[in-house]
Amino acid sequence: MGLRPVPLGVGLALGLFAAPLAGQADSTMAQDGLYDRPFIGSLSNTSIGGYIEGNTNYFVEDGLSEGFSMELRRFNVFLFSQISQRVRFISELEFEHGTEEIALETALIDFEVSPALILRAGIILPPLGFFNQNHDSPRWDFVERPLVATDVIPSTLSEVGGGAYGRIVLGDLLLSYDAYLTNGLGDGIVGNELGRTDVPSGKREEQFAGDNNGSPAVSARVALRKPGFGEVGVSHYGGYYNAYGLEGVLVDERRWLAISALDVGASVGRAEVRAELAYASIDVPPSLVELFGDTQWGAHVDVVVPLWRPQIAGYPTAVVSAALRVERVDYNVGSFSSTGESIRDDVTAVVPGISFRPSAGTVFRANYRYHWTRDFPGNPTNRMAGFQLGFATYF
């Protein structure tokens, strides 16, 4: 395709969504995650880009280790096209762990009625929390994704559906909203190979082809942003997850899943803070209550502080930062009815690290991860610790 000048209207439309890239707690609004990528903005109507991520692992668990290993964790390819002044397309194809998993993560079109109303349809990322729409590895100063964002919120969560999003200026505040109907999750949430309630196991191979129960899930997020401070968002996802009907005949009770989240991104002095809290309520069959948790929650807090801005020719924004993550997930909130003792199926982790960004879209990172795990009956704590070196970059 030959290169053509970008019409003025197209440039203005792209300008609404393309902001400078920086670290994981930068000025990016949550709903900008799809379009805030460096490959967008070339002179042609269609652009291609992506990112690559790799890391090493060395962990010791209760005195035992599998040794040192390396992995190419992700290779993702983006396609973007400004089809017309008000219509644009974006997609993401992910190759994970080499070619062990290949998935179409995003494929959608947007039609902009106005900045306050943009219609969206296709394979979308439900706006549940901040991370699910902003999960690109080069944005983050940690090798691993937050546990709450992968285990309570099943990121990366991609579903077929449609809806609308937009933003409204309110004085010195910016209000953003997202609202969608999608196919929703499936039966694997309960009765999976993990032997516990696991929301990510509700993702189905056929979820892009149809709904397993004919009842769409609803997801929505509302956020307020104040320039110079940051953004606070609240979000919710809800829907029936089980296949309760067969050829029009009710064969099971309808079972509801609801996840609510609070996310915060803020600048506090020199530090950039990113935090997320999520709470999940799952309708579990009465015979499985206690064995399969009907309530889960998780949270993480990340703090990134710049330590040094080295003078490197050609890299005026290079920065070395210290990072710290504290996180916890409880997979089965409640008590045993027979003893009154708390059910234990949880993990707590502390992750200090250091990162180097020669430019905003490239990061080299070193993490030390220490976490404590308690199993279902509450046996003595299992401890694991280890080092990870990693890199990630947009291209």
The other form holds:
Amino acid sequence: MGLRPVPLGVGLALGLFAAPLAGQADSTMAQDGLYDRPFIGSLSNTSIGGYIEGNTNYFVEDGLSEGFSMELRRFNVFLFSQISQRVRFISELEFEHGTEEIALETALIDFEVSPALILRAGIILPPLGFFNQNHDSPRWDFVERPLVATDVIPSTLSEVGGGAYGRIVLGDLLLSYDAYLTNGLGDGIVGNELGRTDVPSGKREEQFAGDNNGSPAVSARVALRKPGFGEVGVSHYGGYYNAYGLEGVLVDERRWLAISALDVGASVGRAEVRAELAYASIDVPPSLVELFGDTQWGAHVDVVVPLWRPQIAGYPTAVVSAALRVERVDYNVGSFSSTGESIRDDVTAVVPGISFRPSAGTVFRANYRYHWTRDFPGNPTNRMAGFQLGFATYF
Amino acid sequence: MLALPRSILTPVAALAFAACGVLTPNGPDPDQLLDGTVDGMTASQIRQHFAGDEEFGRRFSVAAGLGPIFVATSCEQCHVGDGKGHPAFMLFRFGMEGGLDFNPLTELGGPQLQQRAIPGYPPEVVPGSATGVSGFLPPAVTGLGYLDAVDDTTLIALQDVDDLDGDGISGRLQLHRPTELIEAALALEAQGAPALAGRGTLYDGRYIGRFGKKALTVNLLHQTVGAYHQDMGITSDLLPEDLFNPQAGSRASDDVPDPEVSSSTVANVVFYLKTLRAPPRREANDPEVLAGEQIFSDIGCADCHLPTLVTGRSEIAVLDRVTFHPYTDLLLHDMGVELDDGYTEGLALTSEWRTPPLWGIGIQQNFQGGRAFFLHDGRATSLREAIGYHGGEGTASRAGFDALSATDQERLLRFLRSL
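Show the same protein again, this time as the form predicted together with its partner chain rather than the form predicted alone.
To see the whole picture, the full complex is given below, headed by that same chain.
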């Protein structure tokens, strides 16, 4: 079977500057997440765009409610520039909850040697699973991000680094790859304010200025895509996360973090299915094992089925869909040395909902969420349920 | 006009039901819970209670001062749902017998073991010279405000050091020499107390201990700052020096400025503990339970597990001169060789333990992962087994239980499960 690099034109045709194919698992290639966004406004070769998302919350936890509230989660601004024929730049600045948290999530340049080899450097999104590179809210039919993609895979994970990506045609399959070195996560994974192993707490502002241990993290993803069916990807992120040295002298054990993920996006009949499974293995200091778990896993399955395509003037692609998410995360896989019983600390959720997309880049959604949490010792299950209305749109 | 098809209406209707509360979960039966406030507090007191509740649940990170050696990262981690803790959060205390006094081996990190440490720092281990090690399961914390408000004179009147009444039970007070910490804790508490409050008085030149397995601490403030310090490695105004591991060969601790919690934070947590409600009863008027209660008294259990106490004057009106039912006398009792771990505190013998309150014992499994662990270190996994460990001053009651018919034993156990 011959290998053929995919020309840039094909890549553009797959979505660059096209309207996003939100929620359509077969249509959005994971690797295209960064550029598969609509941009408006253009100054010469630079484009500006972004997205905004907000929602309401009404939750009841074990019979008690804090009432109804509204939330503006994110306002993100993109800048894109086609600097030259083979060099392009993209960035994303995120404002979360107003100005509570402002983060530069992406700022990178790509240099295309060929479609099979594109060099990338800057603040990148390590290719761990599907969601991290495709986290824009308007793409999703659910108000909340999948727990596995926020708690096991710490989306949005953006790190300073570089590497390469590309795609190759294998008969009727499309093979894509991504491989990067980045500064990696830090000590907060253990000893954080959650009192449990928490990979997102390993994110460090300081990593934009340098590595905490001089040992970069490695991330890579390989995916196969079959047009008309979908894409299956396997990915891995690993590296030493703790600051084990001081002025060249070893002052602690080197502690390794490894996260592996499997993601699937496919069209099954009328349904679009998106699923992700991640497994994290964390080297925890021996005295902290049990309290801080050394193994975590999580998974979600989303199914979105178009129900109705209303005829609305000016909105030829308007669609109302039913959505269902089932998800689970186990934050501490293991057993108590004192009793031999399993450590709990897990959450399971079911989220049915409906969404309305007047156009592909805008979504209004209504979710009902029911989730069950079990605490560390495994006491009676805590139950929470509630209702969320939300919107998200590219601009 | 847009006509909505049934496929749309059905999920919309389901979501509407959710909004109406049909699909939201009810809370568990309040009788199966320990948390909750004492009734009748003012709005400002309720506000302070919840401020303390939040701090009680706060998990300390390394950046916030956790450790460098510790047992747990929050109060709540040990006292889940304000109940008795899981064996994963067992405190271990050690020391060495010999000479006139029990040696708590402070120079080796004693008496409390901090078996966990922040990354890069060595945790403590029990030194080889220790002759006694005892595991302490974290106790339930509900109703502590009532126990804190009992006057010293009440406790003094309860003791019977020489067993003058000849019932085989000779409870005595735990007494502590005055220390700077004890006097500071008593003085701070006295600031807000009514003038006639009868706590923190000297008795035979010592202060009365009332909290802890061996009544190590004199009031809830003393208990709280001690727990912050020894269990989490968190410094406060009263204990501003960070923990360090003497076994590490240096005095290095953490880099967070001390104190790591403010005096108001400590005050809020103490107030929270004071105003947690007394554990709820279940089936209290069931004839079988009432019969079990009578048997409990008849075979002498109630001589130590005293059903009723009365608080003294309290600055918190709802705790002022209130009758309550903790099933403890707060005194030390010799429990025999089977419960003698070779470790002790204060004036207590290694076989002496402060009578633990029994209130809440019937639902403690709800906070220990669904399975109850009884006695100070959880060695008993059933009430029957726990009774079987009672020796020393409890020997007669244990024999009395063994002599009961199966029906009466079950009545007694039903009574205990109703607490």
